[in-house]
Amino acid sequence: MRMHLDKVNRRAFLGHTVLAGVTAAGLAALPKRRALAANDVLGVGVIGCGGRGNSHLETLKHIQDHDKSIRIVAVCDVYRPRLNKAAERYGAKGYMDHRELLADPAVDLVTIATPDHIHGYQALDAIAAGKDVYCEKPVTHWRQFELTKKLAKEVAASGRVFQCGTQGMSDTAWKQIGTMVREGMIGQPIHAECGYFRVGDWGERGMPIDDPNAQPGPDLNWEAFLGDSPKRDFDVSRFFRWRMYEDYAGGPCTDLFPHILTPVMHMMNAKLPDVAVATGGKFRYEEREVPDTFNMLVDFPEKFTIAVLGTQGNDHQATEERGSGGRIPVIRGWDGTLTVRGNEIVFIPNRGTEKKEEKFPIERQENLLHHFQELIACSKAGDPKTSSPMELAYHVQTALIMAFLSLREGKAVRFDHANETLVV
């Protein structure tokens, strides 16, 4: 069965963007973003202000402090309190509407830190306003493959500058990874494992009911929360513990294995998969809808194999970690192995080859500050080869809807590369 997930799509374009309803007429006349000098400051508006959406603002208010490079002009967030706290805390103007912050002049760049179904429209509706942008991962819903596919076209055609929020890719020990595959030290690419463990249920440890009274209306905009999801009523826990349900969210998959398959994609130059299978379930907290265990398999055209593993129910690494719960990837390749042990890489030579194991400084592990500065450089320069760019992205997120689908089908889920799109 061929799958196609963009009928809910279409009508969260007709309704939810600024590309088309009442604001497409005036789309045109938004001013495109402003040729910059390199001494130039950068306006930075912020989308979302909760826990990941504070994150950034904290980040980016070290750099405004230290190198005034930017300056936070605007904040958005459809919850009243949140977004008023945002707004007085950093000094900048506050909007409930993303499309109006979009539509603000003085806005260069934006960063997205909404929930993940709202990822990619806000993205796509920035790329339109000529906007550069950071979307924090996964940059769009399991359901939104459709959604995926357009916006790495729209971003490519656009030439904007887009960084996705997989801080990880800033430690440069994947890049230097990378750079060794390319080079042929392993040989032919034939295996990659990696995961990601760790303990939380996303309840009210990890994500805290901020007010239990709260009630839709003018201080809290649910339909706008809602998008492209299916129509509810009004539940308090869904608005603010959004990671625990399948109409926002997709668990470890979707959460949590961007962040270590997007560096494993880069370093095995990997594009879109050939076929994705994923086990696990709800085998620790129950009271979520999404699993708290995920494993996967995919398959590439490259003829190499990725597995991932990963659980919310325990946070033991299996090798050394490197990162916030994330397993050390192991790369193998016919003529032998890449690793990392501590603060280096570590080469092992295959038995029979004539290689020798050696060892790499790494230059410099992950840092979210780090990785906002490379945008920040990209922005003022309009170059668009971040490290975590959206066609990587792209990559990434085909390869986790596959798995997704894939344990929620009870099926393998293959990729159509002559029509791009998931058979189920």
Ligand SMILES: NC(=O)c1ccc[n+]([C@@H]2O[C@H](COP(=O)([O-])OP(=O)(O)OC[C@H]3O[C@@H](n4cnc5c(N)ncnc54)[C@H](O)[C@@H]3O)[C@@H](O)[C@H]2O)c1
Given for the second form:
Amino acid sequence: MRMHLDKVNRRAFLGHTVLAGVTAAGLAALPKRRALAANDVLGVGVIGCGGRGNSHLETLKHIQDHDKSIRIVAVCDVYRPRLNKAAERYGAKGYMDHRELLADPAVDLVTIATPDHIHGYQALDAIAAGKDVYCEKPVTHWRQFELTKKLAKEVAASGRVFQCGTQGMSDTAWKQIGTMVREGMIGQPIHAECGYFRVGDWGERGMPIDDPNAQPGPDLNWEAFLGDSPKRDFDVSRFFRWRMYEDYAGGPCTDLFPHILTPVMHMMNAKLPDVAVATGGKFRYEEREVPDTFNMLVDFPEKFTIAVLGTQGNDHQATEERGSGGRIPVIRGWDGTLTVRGNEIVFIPNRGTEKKEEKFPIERQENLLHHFQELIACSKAGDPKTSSPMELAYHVQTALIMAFLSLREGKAVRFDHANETLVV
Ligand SMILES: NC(=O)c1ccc[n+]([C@@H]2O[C@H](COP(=O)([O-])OP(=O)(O)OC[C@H]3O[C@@H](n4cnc5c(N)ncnc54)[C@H](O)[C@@H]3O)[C@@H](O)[C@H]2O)c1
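Next up, the form predicted together with the named molecule in place of the form predicted alone?
Following is the full complex, with the preceding chain placed first.
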């Protein structure tokens, strides 16, 4: 079954844009980004000025006002009312076409918060244009395995700085546990469980329709929104509430699980999976196309399983817990288990081992501001070692895509390591 696996389709992605855009080859021919000294001000461009883009802008504004290490110089959106609002509020230049923003020499670093099926291509263009990148999770759409692989290779070859928008990776608990696992505290890792629970948002009620009478034209570029997704006539719900539709989103698997699977794969030192199976469906909300309930099991060649459970029909273990909705991971090895209780990491030995229960304080919890500050420091230093790099995002997204296709097709999905392809 091949129909769901993408070919990197730049022509379809760029669509019939009416703007005087810069071509992909043109982006690659741009002069590479200037070298920055520690006290230079970094020029930041934000692509996508909806819900998340505005959180980026507010966080960046805080950094701009407090340590003056950056300046918001440009914003981009295909919907002019949102673009104009952001350009005015943050004193930035506005672009309707992301390639024009990327051609702006004042931009050193971009943050990307467009819908899931759009931002992988934009990240690829940003790398080609020599910019550093903060790209929202999921790093691509479930249809885009080949794009994900290509992006991982291009980021690695470019040496550019890349941070994925899984801000939970700024929680030091995961780095601390990752080090303990690598140092052998639990012995050979064998199993991990985690999950994400949040009630009913993002779809039926969660995404605002700014203007029910909006129409495509000079103030709304529908072709650029469609990208490589199937061509369709304009639909106001698809444009503003894209999370409900499979063409642009994937429900909890791709929207919420990157937040919890990324730290767990980091802690287990997991790379590309062997096999994924999934169950779930639309168990509570009928209006959407994507599932509201999703459960997945993934096995890795290093001989361990990761289980991720989730529903948008219940929020137990949500707000009061770490990772804002993430169920606390439990990491099991041959000799013992690591998990988090309150503000401490707890090691529980297996019965029959000589090890003792131990507790370790957690240095710092999740913080979006810190996630951005780390990126900015890396960008200024030209240091690609961010806490949520593209290589990790590639491995996580591959597991998520395999699980999504497993539920959709009703089969186990395998990874062909020799050819680096999916077998559905
Ligand atoms: N890290 C987190 O905690 C977090 C939280 C929320 C959203 N997100 C992610 O951020 C992304 C955006 O989500 P959102 O809730 O802000 O969606 P949104 O619909 O509110 O915003 C997306 C914006 O992108 C614009 N857009 C669409 N196509 C474009 C294109 N080709 N070029 C430029 N702009 C385009 C839209 O007009 C819209 O304003 C999603 O991938 C989502 O998963 C991450």
